[in-house]
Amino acid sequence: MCVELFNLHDKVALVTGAGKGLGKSMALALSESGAHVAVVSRTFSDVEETAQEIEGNGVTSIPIAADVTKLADVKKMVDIVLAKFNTIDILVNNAGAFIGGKMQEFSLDDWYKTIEINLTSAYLCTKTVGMHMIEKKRGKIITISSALGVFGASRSSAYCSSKGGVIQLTKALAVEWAKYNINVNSIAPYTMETDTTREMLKDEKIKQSIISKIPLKRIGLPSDLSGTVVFLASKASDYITGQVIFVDGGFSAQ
């Protein structure tokens, strides 16, 4: 009976930033638990490949090319998913980017770009999908924030600010939309090994510096988010909302 709580059979999930890395891994995890998954990225070839892998799990997937910082793209994306599946049960706001630099040298353009990709995209997707969820009075919204949305880090002022905003958006909507039976929670990783970080982690000095801050003494892998995203998407988390779950090897416990 307990295992059935995690069953996502015939649920429909929409995952942004799903062409590679964390988004792709979470999309695959949701499909392995039975969900049909719409996968979104600005690069169609990336999500096309993800969709093909998902369909290997015996469910349906559609790849969508969209810029989730643009309202018109987001509306079109949601229309495509609803036309195909007639519902969206799960939204995973994963699209994001890191632009680092010293604050005194950080350009206004890079500030706006970071906020737009990490926070505005979550706002647009959540609001647009949320209108559908409010109508049917049910839904699971999962934002991907970061441990750096709570803890400071050098050369990361825009990123920390944007991810802190994602966390507060999560908490505010959890309160506001509870009456519609919509659960809104966040997953907060620390440094994960992805295409984005792989080059940086080749520098052994940087890698060991990061590991020294992690009690479990290893860099996280995209697959480390699989169990958490399935849990938050499933009935197993029906009485959990407004929470930030750190998947960070213990970094936030110190």
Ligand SMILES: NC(=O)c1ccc[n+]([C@@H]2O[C@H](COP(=O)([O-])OP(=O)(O)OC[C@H]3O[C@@H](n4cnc5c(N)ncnc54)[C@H](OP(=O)(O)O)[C@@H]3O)[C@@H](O)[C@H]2O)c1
Second form
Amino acid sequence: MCVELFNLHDKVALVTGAGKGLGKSMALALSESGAHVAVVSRTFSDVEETAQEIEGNGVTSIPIAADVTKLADVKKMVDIVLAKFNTIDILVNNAGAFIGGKMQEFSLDDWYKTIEINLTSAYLCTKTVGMHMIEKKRGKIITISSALGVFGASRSSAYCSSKGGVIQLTKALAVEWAKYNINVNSIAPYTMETDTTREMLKDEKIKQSIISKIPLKRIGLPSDLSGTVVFLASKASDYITGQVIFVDGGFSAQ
Ligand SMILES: NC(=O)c1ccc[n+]([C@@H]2O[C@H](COP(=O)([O-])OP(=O)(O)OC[C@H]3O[C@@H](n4cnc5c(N)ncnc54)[C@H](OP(=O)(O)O)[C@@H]3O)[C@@H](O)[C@H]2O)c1
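Having seen the form predicted on its own, could you give me the form predicted together with the named molecule?
What follows is the entire complex, opening with the chain shown before.
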């Protein structure tokens, strides 16, 4: 049955930035398809809550407090997951942050912070988990980039640069690791309702201006990523690698 292609029963996923927002929603979606999920953020109470919700779906979840911009934390995080499950089949590199500002006023410190959380974290997690996947000769790596990794936006130069980097990391590794049967793909959302955008979207003028750029005429919800993340984590996408799937209400089609 075709639906079996999407079954993640007994697969083990690791989702970074799963304390809230898109990461939490994707972690729950993976668990609804049968995966055990390790959930990571710096705030333990957030991932503890996510893990409890995940276990409600009848699978195992472990919450881990780690800063994915730090190699020592990433190594520890991967060791914890391997000690518990003995494998990692799916990695979702979701942790990220938006720091905006005019280029003329944008500090070097904020530039480095943006690159660290959005791009370096993906490098560290992908490399560390990838070592294990290479040994097993299989794996699914999903990066969460952004439509702004391809399209420009004002007051967003560091963010756009970091997400462009995430897309190129995805494509380069898709080519390099295809021989190990590892699929590397990216999900590129546009504006989604999370803590990152909540304040901005309270301004009705800004909200309407964003909606006017979206053919489907609404802001995205975290649950809008569910189908895509399950698809990219599952057998259904075995012949797809190096791709960027825009989950953006059609923003990028114009
Ligand atoms: N929301 C959007 O409109 C949108 C659009 C396109 C792309 N994206 C991308 O989607 C991803 C998720 O965005 P979101 O809006 O869901 O963000 P969010 O609501 O702010 O959640 C981010 C999550 O990442 C965790 N995190 C942040 N820094 C971390 C670190 N150094 N180590 C470990 N965990 C860390 C946060 O927890 P702690 O702070 O407790 O660590 C939190 O759980 C990001 O990569 C973002 O760039 C979002």
